[in-house]
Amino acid sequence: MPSPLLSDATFRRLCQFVHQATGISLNEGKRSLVISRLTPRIQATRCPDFESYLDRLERDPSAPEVTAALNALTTNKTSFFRHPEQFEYLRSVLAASESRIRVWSAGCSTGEEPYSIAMVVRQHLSAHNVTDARILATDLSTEVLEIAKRGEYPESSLDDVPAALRRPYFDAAPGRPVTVKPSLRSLISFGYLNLNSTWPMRGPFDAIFCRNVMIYFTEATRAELASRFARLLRPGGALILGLTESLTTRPETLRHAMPSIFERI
């Protein structure tokens, strides 16, 4: 069957539902990624066309449908200790935290990256005397939410998991997917947020990781996400945004430590 035609008039009318639903921002490039991820959906639910479709979604910005349409247009690429420098830099966040440990993974995707928070985490309890640690996972995906809470993955997926780190943390049988142990669990709160909506959070954090999110953003809704962020971490927190991020525009109360990563002072 082929995919349906969106005219300009209703892709512009869709950038504007997805941007005030969420803060993503879409754009003429991404005209053909809407039409391959939102055509199943359109079939689904037996609409004739995007008008309809979207007719139907602004109808009840709640409805289950927009939730599934946001689910199709979210792009969720993510693994194991992706950009190992980057953890590194969280164990020596950690070393000066006291009494107790806060991490949140702003845009968790399908769970890899909360799960290597929790194994550095992890390490970091064993060797000092730190036993109050929670890391807090979100997304606005509800599909990849599921997927992480299963904590099942394919053993290929462990290819960047040090070998120190895959016997203690994960459990393996032939033929069937690694499964992530209930030590590393145990640290995790998984949760749906709209990083556009209210926080339930107060922090203080002592690192948020926002990575490979912002790119979905105008440069005003980063900087108000920065300010927000920035106000969560504790003095000598970090925020942690993907490699191709910066912010242009950020508050005082937040320095460039090295790419891709703020420390609030």
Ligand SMILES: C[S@@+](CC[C@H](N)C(=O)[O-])C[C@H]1O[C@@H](n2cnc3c(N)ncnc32)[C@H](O)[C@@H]1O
Second form
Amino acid sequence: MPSPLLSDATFRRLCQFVHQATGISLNEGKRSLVISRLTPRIQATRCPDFESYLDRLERDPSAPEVTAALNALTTNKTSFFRHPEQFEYLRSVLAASESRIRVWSAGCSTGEEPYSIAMVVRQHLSAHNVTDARILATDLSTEVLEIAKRGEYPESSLDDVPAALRRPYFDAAPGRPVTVKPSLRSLISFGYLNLNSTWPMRGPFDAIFCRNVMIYFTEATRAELASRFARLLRPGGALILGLTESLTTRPETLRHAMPSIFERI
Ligand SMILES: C[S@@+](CC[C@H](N)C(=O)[O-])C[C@H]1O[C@@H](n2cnc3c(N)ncnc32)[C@H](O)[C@@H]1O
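Same protein, different condition: the form predicted on its own was shown, now please give the form predicted together with the ligand.
What follows is the whole complex; the chain from before opens it.
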């Protein structure tokens, strides 16, 4: 079936709609990606073209189809212990924590990031006299959150998990996906949260991971989110971005600690 038509004017309107709803900034370079990702939704809803599909989204921004469209448009690439040196940094932040540990994975995708955080936290708990630890893991995409909550992964995805951590934290059976053990799962609360909305949590967090999420946002949105993250960190707490990300505009309360890591002053 040929792709439905997308005029320049409708593409611009669509970019505005997505930006307002999520902060994600689409541009001409993303046009073919938008077409390939939304075409199945247009077909599923039997809309004749992009314009009428967009009319439908705009008519009711809280409709399930808006969620489906945003699920389709988000990029969810992730892996266990992605950028391992950042997890070493987390260890040093936890070492300075007192009796309560709180970490937020903002834009957690399919769960590999919060489960990696949970392994580091579990190791910390068993070495120190701390029992109160929680990890919050949030995302805009309801589809990835379902996968994250299931905690089932193909065995090959554990390649980046240090061998010593596999048996304690994953159940494996031949021919079946590996499953996260309850001891890890129980540390994490998964939930829907659009970063471009109001946030219910109060913090303070020891660390906030927001990696490979803000790359899709404008500079102004990144700066605003950085200030909001900074307010939720304890002094000495860390805002951890993706390895290639930086903050052109950063609040005075954040100090550059390492490439892509900022410490709350
Ligand atoms: C590329 S993944 C990054 C996953 C993980 N943080 C990592 O670095 O491996 C980006 C995630 O950000 C989420 N995301 C994009 N815009 C968002 C928003 N406005 N609010 C919350 N999550 C968002 C996407 O759904 C996606 O799962």
